[in-house]
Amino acid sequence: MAIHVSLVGRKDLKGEVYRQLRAAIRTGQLRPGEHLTPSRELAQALAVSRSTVVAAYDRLAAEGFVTTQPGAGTFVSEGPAHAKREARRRSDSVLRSRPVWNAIELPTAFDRPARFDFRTGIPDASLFPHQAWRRLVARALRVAEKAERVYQHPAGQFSLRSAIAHHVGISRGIEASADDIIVTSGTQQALDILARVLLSPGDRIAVEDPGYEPPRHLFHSLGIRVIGVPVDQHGLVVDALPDRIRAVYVTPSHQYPLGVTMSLTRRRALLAWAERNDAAIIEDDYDSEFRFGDRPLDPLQTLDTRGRVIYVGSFSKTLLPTVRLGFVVAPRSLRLAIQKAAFISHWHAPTLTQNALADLIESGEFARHIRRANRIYRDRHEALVNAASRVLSDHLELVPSTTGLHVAALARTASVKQIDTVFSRAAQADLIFHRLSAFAIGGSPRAGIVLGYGAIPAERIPEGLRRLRRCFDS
């Protein structure tokens, strides 16, 4: 790898090459064992004589910073000079971020997992169809070798948009063509694009309270005013929606974090409210693929007759979060604007991944994966509900839920502060979960917990909940 050396305005050329290479070694920019640029190539790049570079290399070798291997080249030393390396000290930057970023915390999904991992939003990576995916990625690479290597359309690969339209048509009853689909890098980017298209700084968007944190921070960072609206056992309380709302963001299939499903009556009421108030509805069909009972309700997008609903989906829970692909089903009136917003935001998602996912869906492998995963998650859901009912019933009341990868539980007597204490004790017991209070928007957070079962085997759930019981009783 060529190392940057600047000789502009410098007089002692040999000394400058030596000093800058030595500094790069001491600060770790050049690492032990790294191959230095051959002296002839570096001399040509710097427009100096080769002897200038050779003299600098010889001095570095004499001081133990580099070693020379005949026929192989010059390498950064592994010896004593390595011990002298020290980080370059820089004065703190005068630049400061906007205050909005001070309130945002990075998610715990990056943390070391606990043995009893009840975090939400984490699917079981062992269920991912690795063998089929490797085959399809290899195929996508072979196709890419013969294809024209240019940027693609911001709406996404046509093959994937067509596959998604077919998939949501069968699995969710959504009437859409490939032209209605815009591929994104997950739900969060879809929401970022939609917010830019629909809302201006100062506009108000209604979100569920309690609700998913990242979209709330996203809207806030764009200067949009976020208004929390309560959720009950039937979903978003439509009658509590205030005036002057430009858009509503909802998770009707499996509300995050309470896990309730929005009733058909509420869905129709929300559509009627949006029509009266000239507002948009962003429907995040969170966790809809995994259902363990009851008949599925039509998505808001299917019930919508006025083109007010923008449907958002993701493959982060059905496959893996690292796949980083999601999609928007856009009304025709917004389609072009969303494509333009996608273009200025990220141009397009990685084409290799898009092509592999398109083949996974069209081959039927994706549907087979969903059926298999659904059976396994159903067993975990039953194991969690049954064990919690036996072990934790005097402390917690489960919120009924038959969809998705998590269950919420309200505290019977414990306060929010007491739940915080239980949370701290659980960490000592190698157990982790989410506190319901962390998802509150208003000033009255609910005391309770949220238990995910995507990342924990069914056989480990009872012992995890017994440990949780001891954390309550301590």
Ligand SMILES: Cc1ncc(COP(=O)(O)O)c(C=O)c1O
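Positions refer to the first chain, counted from 1. Here the structure is a predicted model, which is why all the values come from computation and not from measurement. Rigid core here is just the name for the largest C-alpha set that superposes within 1.5 Å across the two forms. What changes on going to the form predicted in complex with the named molecule:
- In the core-superposed comparison between these two forms, the C-alpha atom of Ala72 has shifted by at least 2 angstroms.
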Second form
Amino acid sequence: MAIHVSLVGRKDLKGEVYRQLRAAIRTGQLRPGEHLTPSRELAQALAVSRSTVVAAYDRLAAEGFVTTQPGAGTFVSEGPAHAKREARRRSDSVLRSRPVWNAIELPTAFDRPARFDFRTGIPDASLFPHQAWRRLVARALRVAEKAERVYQHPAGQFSLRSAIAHHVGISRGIEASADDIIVTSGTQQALDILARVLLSPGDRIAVEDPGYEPPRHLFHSLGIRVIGVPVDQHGLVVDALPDRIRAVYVTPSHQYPLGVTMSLTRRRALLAWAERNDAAIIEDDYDSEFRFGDRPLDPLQTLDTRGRVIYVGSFSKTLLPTVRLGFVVAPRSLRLAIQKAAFISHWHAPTLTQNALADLIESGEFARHIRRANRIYRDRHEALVNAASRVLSDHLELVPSTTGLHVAALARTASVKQIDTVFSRAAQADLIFHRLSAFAIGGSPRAGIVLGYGAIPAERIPEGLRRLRRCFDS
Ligand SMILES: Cc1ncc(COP(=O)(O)O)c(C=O)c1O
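I've shown you the form predicted on its own. Could you give me the structure of the form predicted in complex with the named molecule?
Then the entire complex follows, led off by the chain already shown.
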């Protein structure tokens, strides 16, 4: 690619070309070994005579910045001229972000892998149906070569929307057609879109406390006021919901991070509350395809007769977070606005992965993958529950949970501070997990830990928990 040289005015053109190329070499913008644009081409691009560019190249060569290989061209040299290469000095910008961004941190939990990896939110990448995916992506590429030369519909590819409608019908009993589905780049973008559609700056949204952190930051960044509401063994405490709430964001199938399932009574109470308060409910059903116990409870969406529930699903746990695909099942009254919000947010998700995923679901490979992964996660869940009750029960009490990819454990006696100490000791034991206190919103974080089993094989779980035990004891 041609390096950008900007010539303002027509004075000392040779010197200007020389100085700008030298600066580009010094800052590393042009790297050692890189081919300089042929003098004829650069001269044409800059509307100067070729001799101007040749003179600049000659001077750079004389000073050792470039070398000329007859017949091949001019290359940035590897030599001592680069010893002095300076870091590119950009004058610091006077622009500042809104203060809200100071309070938000980029996720770092994914930076530190460990042999005994109990982090949540990570499915086992080795279970991903790579072979089928390669085949289907190749097929999607062939289709893309012939069609799809223009932007597609913001709701997502029709084939994927019908595949999702079919899938949620079977797996969650949700009655939906392709028209009810909007494909998004994961849950996070779905929530961004829904917040824009439903809430104005200053409006109040209720979220679970403890709860999933990224949506909180998202709402906050949009000027929406986030109100934490406690969670007990039956899920969100509906009686604790304050007035003047426009929307409630909940994880009823498998509360994140406590892992409890919202009881049917609570589900009904929440729907009744929403009706009384004219509020919307956003149901985040991120990992309930994996379940190891009784029949799952019906989603809020299927209990809702008033179109107050917006259901959000994700392929981040069933497949991989890097696939970045999720979806919304929208009530008819919101459908168009959600499509418009998807349009202004990202126009649409990449069609290549959408088409491949549609084929994965329609071919039955996706369901086969989930059945297989479910067996494997069931073994891990069992290994974790058994090992925890053998080696950790005097320190931790597991919160009963038979869904998804993590369980929470409450400290029997340890304080939040003591759990922090256990957490720092764990790093030395090649062990990683989450602290429950990290998910608190209000002033009273609970002492405990959260253990994911997506990223750790069953056979490593007992040793991991023995190490955790030693972190408590030492
Ligand atoms: C509560 C909850 N919702 C949703 C997700 C998935 O988010 P996304 O679809 O944006 O990857 C996660 C992932 O950890 C989660 O914990």
